[in-house]
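In structure tokens, the next block holds one chain alone, the form predicted alone.
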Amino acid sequence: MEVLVRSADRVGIERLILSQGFSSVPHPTPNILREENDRVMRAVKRFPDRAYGSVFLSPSFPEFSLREFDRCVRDGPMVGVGELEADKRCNSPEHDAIVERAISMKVPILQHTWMKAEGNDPGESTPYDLVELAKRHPEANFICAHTGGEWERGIRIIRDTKNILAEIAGFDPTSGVVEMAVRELGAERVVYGSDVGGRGFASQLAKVVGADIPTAAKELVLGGNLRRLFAPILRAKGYKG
């Protein structure tokens, strides 16, 4: 966290949203989920003015995940769900209980999505899967992490599902991605993400800072949309925006 905060300061980032701790395990067990959530909560406690926490859950363990949501969000400091990246695609029925719990506290859900040329890993979600889930839960707010990686398709896939926002982290800073997302979705449905740890802050900021879009749209993408999305849970917990 000390390194992340120093790096964030260099590029003007005010707040980090942390999830998954150190985990890169493709099949997290309840013990791993709990351990990584504890790591995130320790980091948030150490840097309360710079970081928010987002709970790491798995639809493979729905009952455990509900208890962990209550421990970390309802009764703890966390303000979001995700990035969800586990054994089951997000359109599985086991996801429904997690989404309903998030709706009950107006908590946004960050869902990992990808579309690999050689085929996704078992249980890895695509934007198509997220659209299916979001249509079952129109009251939920979803963030489509990486917009599927293949962003030209991903943007079009989620375009008509208004409760999904596109997140632009995790793939190369190709010119045109933010312009297309803003044109097709509206600036209010596009959010900056760094995927830091796997990517650097600067390369992902370049997608927005270098985009040929109005300054007001850049302000929404870089922070305004996330402030709006997280406002209900931040107010409920008495946090500053």
Second form
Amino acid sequence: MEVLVRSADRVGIERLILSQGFSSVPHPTPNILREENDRVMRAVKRFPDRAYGSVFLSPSFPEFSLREFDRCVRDGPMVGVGELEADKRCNSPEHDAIVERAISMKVPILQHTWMKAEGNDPGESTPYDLVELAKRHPEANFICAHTGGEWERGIRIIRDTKNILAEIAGFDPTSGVVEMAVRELGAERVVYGSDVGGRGFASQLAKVVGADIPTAAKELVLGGNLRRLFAPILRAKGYKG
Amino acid sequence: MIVDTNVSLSRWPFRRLSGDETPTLVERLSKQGVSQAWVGSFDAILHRDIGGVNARLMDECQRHGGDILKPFGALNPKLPDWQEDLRRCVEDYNMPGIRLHPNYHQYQLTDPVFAELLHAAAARGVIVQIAVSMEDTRTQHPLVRAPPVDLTALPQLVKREPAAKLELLNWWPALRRQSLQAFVDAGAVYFDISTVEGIEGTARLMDRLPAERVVFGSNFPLFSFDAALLKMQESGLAEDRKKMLLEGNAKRILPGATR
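Can I have the other form now, the form predicted in complex with its partner chain, not the form predicted alone?
After this comes the whole thing, all chains and molecules, with the earlier chain placed first.
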């Protein structure tokens, strides 16, 4: 965590939203989920001015996930759900109870999505799946992690579903992604993410910093939108925005 | 000042890019402090008339490049009479290097023609750049899927050509989990930073390799130029290492280049 904060400082990143701890397990057990959430909460406790936590859940364990949401978000320090990445595509009915819990606390949900040229892993969600889920829950706020990877299609898929924001991390620092997302969705529906661990802050930050968009749009993408999205839960918990 | 060893002219086949007109590209590079850019052509990836690709590359560099652009011609050793393309690059155009795309040109480095090409390039004293990949395989167009170049055979081949100078571009996805020592031990093999990832990835790469083997490369305009710069910033490199990476190491590979 010290290295993360040190690197974040060097490129001007004020706040980190942490989730999943060290886990890259595609099918986490309840023990792994709990352990990684504990790891995140320890990091947040240690760096309260730099990090927020977002709870790691699995729709394969719906009852456990709801209890874990209560432990970490309702009764704990966490402020978001996800990145939800595990086991089942996010259009599955098992996601509904998790989303309803998130709505009850007004916390956003970060949902992993990809559309890999070689085919997705079993249970891996696409933006199409997220659109289905978002349409079932119009009062929830979703962040489409990686915008499906194949962003030129991903942006179009989510365009008409206004409660989904596009997140731009997790693939090469390709020129044009942020420009297209801002053009098609509006700057208020695009957010920076680093996917740090697998990636660095820098390559993903460059997608925004180097984009041919107005400064005001960059400010929204780099923080303004997330501040707006997280404002209700941060207020409820008495945190600084 | 910066020597960017990984820049391309012309059109990426799958989308327009900000910077795919040469005057704009030169303006943007100059604004970023680039004093020299080693440029290949996106056309080389899919075009069969490589002679035409290289003639246009040379023309663009002469018309718009000022002192910044250094053309690296394309070679496809699976085309008939590729040796004439090499001759033109060296004798007619005085290019300091060539850029290869073995994955898009559908040959393995184990193909005897690659050893022949490497020998011919070394004999003529030109740098050989191998573009190990161009983009994330997961996001490639379904009709044009090119896995990263398999580099397993490269160290042995380089050992046989002590005069060869090679630079690997966009190599990270292919080699990120492998030892790089065999490449270092084999000869003059250099690594660009365009696809290097992870927290403080550039600093860790310079610790993992002899630092003089790491060179600045952006893969601009396909990638945001800022990515390479920000990676250096994130790594918190000491001034001496920063200078090596930004220009010193590249100048060691290509001292006093003239077009």
